[in-house]
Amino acid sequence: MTESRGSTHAKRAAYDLRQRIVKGEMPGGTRLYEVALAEELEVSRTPVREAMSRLAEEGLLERAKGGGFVVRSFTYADVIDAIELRGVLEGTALRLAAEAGAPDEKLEPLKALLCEIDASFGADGAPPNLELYAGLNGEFHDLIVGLCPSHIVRSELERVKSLPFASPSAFVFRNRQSKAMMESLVIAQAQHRAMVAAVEGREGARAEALAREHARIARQNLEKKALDNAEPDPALALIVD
């Protein structure tokens, strides 16, 4: 899959506001400058815009009465809620599109994806690109609930995505070549195979399981680096796949 320059630069700035605003350095309230973001972030203006929407679609971000985004305030515990509410969501969808049944012709546009996911990680063990692995996981995500015959299911979890962290695209990592990252993105890619093999085989409960325990690879790492400090915060740590 090619992508083009820009679309390359908004995710890179992308990550990077996000970064700042879970570490506190954006805290809640605080308006963003598309101009100033562009000079900080040594980027043109349409990639920050780019990256502001997408941040705005992810719930980090609100957009002004008068224009632009601010920063969206939220809690440790709303991260929680958002995690945990997407992946009983996603786990019904799943459940919903094995029992119906997916024909061939959705199923093979996944597997080729899980193929390009799999040609994302780095040689030898090194780290993938986590920007077109983000990219891809959130195509992934989008196909796999696109199975579910309810509109009312697939409606509120695009609804549960604009919340805090709830998009499964939302990665944030404070060390991108660590050794956890690695095993949590290879848990979270078998955890996609066997979700579309489940959901091929028509075991709508098993689908319905791995979509929950899915969703929670980013509830476990939020939770083990909370014990780390007195005072849980959303800055910490936190990977959502």
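Only a predicted model underlies this, so the values are computations on that prediction, with no experimental measurement involved. Numbering follows the first chain given and starts at 1. What changes on going to the form predicted in complex with the DNA:
The rigid parts compared between these two forms meet at a hinge, and of 30, 38, 186, 74 the residue found there is 74.
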Given for the second form:
Protein chains: 2
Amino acid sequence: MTESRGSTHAKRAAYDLRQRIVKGEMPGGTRLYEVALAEELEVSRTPVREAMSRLAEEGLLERAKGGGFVVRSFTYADVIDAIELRGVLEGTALRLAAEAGAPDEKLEPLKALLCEIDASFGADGAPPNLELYAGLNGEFHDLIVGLCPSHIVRSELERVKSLPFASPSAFVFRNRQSKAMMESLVIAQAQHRAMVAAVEGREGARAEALAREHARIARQNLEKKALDNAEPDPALALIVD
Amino acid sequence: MTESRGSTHAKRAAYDLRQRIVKGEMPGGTRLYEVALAEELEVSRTPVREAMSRLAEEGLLERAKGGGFVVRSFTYADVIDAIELRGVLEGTALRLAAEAGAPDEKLEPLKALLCEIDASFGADGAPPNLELYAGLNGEFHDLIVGLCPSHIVRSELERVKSLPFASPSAFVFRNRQSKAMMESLVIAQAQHRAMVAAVEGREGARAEALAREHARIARQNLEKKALDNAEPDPALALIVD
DNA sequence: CTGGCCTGAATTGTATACATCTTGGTGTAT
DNA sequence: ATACACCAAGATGTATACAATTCAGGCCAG
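Other form of same protein, the form predicted in complex with the DNA, not the form predicted alone:
Up next: the whole complex, starting with the chain shown before.
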């Protein structure tokens, strides 16, 4: 086909649908009609159903009573809660990692990454590259959560992070007021280092507390955004309230 | 049809499949073939696919590379982790409830339920009714989590609890050694009362710590079981390791 | 022996026709 | 006015034929 990626029609349909949902077309509560979507996406009803099922697994849709799917509604409070929950789960992941002990060969790449992150926002005076920072930040979160020995905790965390507004790098940029933003980056990076140190030193409680506090930065940025109410953040497109 | 419940073929198929999985037929890693299942369940492939999608949403199946579904594998360690995770999430739910404050009209039913639970295990000398206790215990957990103002936290907790070995009343009975078991019930009930008191008194940290420790009772019971290795617990049927 | 590549049987992916259910509206009797 | 039954349109549920993909096994060339 011409656009979107995926090897099967169902995966392409899921991709397209996901895009439309997170972009805010189809606000929360919108019912998805198989026939209409099948026409729009130019496939039959079968892959559309398959796609909707996949998005339900991701938590973007929910099954309606009497059949069919509805776009899940998220309020501003849900965004706050999702960030809190991410902090709780990352905290648990780090605590378990600390309690179990992390091998040096897995800690080394993390420390290397920390230095890369330093460079990305111009710790040496170079101009900050926020795109790059966001990417490296996401990578850092993936790596450090990878230290957690529990499949279950990791997969539930993955699930929460799949919500576009709950990902670690959801609200990093957009504040071009370089002063406050730079300070927030410095603080975040200090917490990054402390989290690694806590896991390395098997300080479970410290690691957990740090991860929770770290997630609060996202919440702060969000609340700052809400006050400024500048251009609406794309990560908030599917928020109804 | 003759057996199982549900109004559509897909729901019945999902129910049947779920039963077979949690009973331990089809151990973790088993691949599910649509045609074979369609014949066994006496429906066409379409509702079978639908059923598998639903079970994937529940976390009982996972999508295999190259299509199809596989029964999710759970190890003994996963059971431990799932119980830990339930404790963490219940703790978060209670902390948020405590921080937000719970109205008296929602606390009253909880306190009434606590008295019913007292009666169920013969606090007054009557013989303990473990069936009844397990039911009331589950009800208690539902009610107290219902105090949490966050949809997101509640729904993720619901998801974890849907794993048969992670539910609050998974390992309450089976230890007929009445002495140790009775003591564990007394402790659990004391924690129940403390959790309600902590939420009522807006003591978030206390409520969270209590919920986590409370979940450890399930872990203790499980580990005791593992040592005794008496008849295998049905809640553990789908464990592979 | 090993690597790559056929090839075909088994399996899932897709389209579509038909069956069933859900829902909202309408009419009627109370 | 209200309650109820009923109907029709539209939606999802189901079966099935056919297409495309996957994977294992054997074959051949190196």
